[in-house]
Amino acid sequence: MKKFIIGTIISVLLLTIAIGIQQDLLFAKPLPYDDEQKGLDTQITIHLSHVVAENTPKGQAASKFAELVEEKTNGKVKVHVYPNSSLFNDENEFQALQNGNVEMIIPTFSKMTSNLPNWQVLDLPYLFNSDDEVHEVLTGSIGEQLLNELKPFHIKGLGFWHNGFKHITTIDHPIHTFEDLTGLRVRTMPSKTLEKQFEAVGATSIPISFSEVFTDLESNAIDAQENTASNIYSKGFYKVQKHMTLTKHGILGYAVLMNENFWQSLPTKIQKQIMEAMKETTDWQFKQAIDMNKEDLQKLEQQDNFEVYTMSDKERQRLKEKLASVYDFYRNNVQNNDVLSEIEKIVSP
């Protein structure tokens, strides 16, 4: 009986080996290594920090980007979005990105001009006449050229997003002419070009973190600020200001940035999927920004104790001529004037 059992076991083992050889399982060679598959078996987390409300063009685009990344990577990459300066504010987010304390940020391009002086070109007053012109510049070769300037900082530039055209809000009196700006303390982002812009009309530029603007307006530490309709509405600036003048004197936009070391750690396939999500989000975001600013402007016009004015074409032309000196400042203080020349070929006269 014992010999029978042993014989049966040996027979089963021999049969198993024979079947394995027949099916090419026992001595199967390992699959060739595919670099694009590296890391795809584990979930990747991206922390994305920004400083504005979720119900803004940037806030909604950040959420849209997160959705598309998860969709295109089949859940392999999860983007966690932190709005309203809940993780980092616009004073420390760039350093946090460089240090690897966060994987992604979306700062205003104006905020980046202290490190990238050439980016001041986007702050020039009355440079653009339409959202279509802005889209062509920021998503084309000029935008790519500007993003490439981030390489020495070990930052990967994924693209630019648009918020819309800026207008001016004040507390004491509306801005009908540029003379009405004389003597006002105006909050701006830390850009030399923006500083020169208000200096040219006799106002004082005061750079303040975006998260502090409401309280500084409320306490009368500043008299005025420039922003898009969507930011003015979402942050409630109309509650502590009385007047808004539609000047359309400049644009507000953002650079979508990622830590370079983190980017390089991603599998090639994941990088491609993220860039696909970025392009799709950008196209969606430009249209969304236009629609949202239009809707929020209508809401602002309906607010009690808040008046919205439109600067006349004549006065806008006078303001534009008054601000021509800002272009001279830019040309004399940047290394590359070719970017301005290229933009001027695109924008309407």
Contents of the next structure:
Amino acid sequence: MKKFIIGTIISVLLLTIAIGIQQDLLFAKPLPYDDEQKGLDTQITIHLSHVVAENTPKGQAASKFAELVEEKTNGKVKVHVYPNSSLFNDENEFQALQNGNVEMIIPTFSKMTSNLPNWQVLDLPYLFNSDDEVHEVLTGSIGEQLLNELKPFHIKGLGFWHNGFKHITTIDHPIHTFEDLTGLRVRTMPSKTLEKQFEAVGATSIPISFSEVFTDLESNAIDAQENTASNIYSKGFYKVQKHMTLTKHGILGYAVLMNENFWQSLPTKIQKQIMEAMKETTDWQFKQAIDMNKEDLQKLEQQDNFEVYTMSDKERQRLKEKLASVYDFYRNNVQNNDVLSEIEKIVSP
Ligand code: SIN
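Counterpart to the form predicted alone, namely the form predicted together with succinic acid (SIN):
The next block holds the full complex; its first chain is the one shown before.
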């Protein structure tokens, strides 16, 4: 019996050693170390904060980006998206990003102009005629040049996304001519160029955080606002405004930003996978933003007590001419006028 027990123990030991050798569990040399492997075995979490609803061009793009990052990194990187200013709002998100309290934000480029005055170029009225022109500018060398301006702020610019063309909503009367804007208090994003734009037509621009716009329209603290169809629909502005005029006078788009220290802490392989996810999302999102704005405009047209009016070509031309002074303001107040000349080579006059 004793012999049997000793024999069994020896057999089990020999079997364990044989399996260990076969699986490289015993005597296995550690894998050679290189930078690519650093951190690859740890879970990385990106908190991404933004201010709009999920069913918007930015909201959808953020979800798509999160999905693609997770897929490309085999689940090593998880992106948690916080929409609707649920984590940070317009007023504190940039500071939060710089302090490393959040890893990613996606502000409109207009909201970056107090730090980056050159970015006001993208707020110039009637600069772009089509979504294709916007795509070419934002995803090409001009976009890259603008993103490089983020370096002194220790922020990594991953790219630009599009929403669409802005229109104007009002409460009291529709805007058929630019004279109808006289005296109105119009909510805008904070940008000197947008301020000048409404000043040029005798209105007053009031910069308000996006999360406050609905209540300020409802309480009549402001009379009007400019935005894309998708933002007007998803935030329900049509419930507290009566008229929308399709002016297509400017664009609304986004800079996709990451905390630079966080970016630098990522293994090279993960950085590459994130940039691939970014490129794929950007290609997808430009088209998706156009479709979404089209669909949301149709939904707005179907609302009771809300009238959508298309400004005539003649009136749009008058408005464009009236707003020419905004270009003078821009040229006199920003350091790098070359960006405007570069854009003018791409867009039709
Ligand atoms: C956004 O699309 O992120 C908000 C735009 C706005 O503030 O009007």
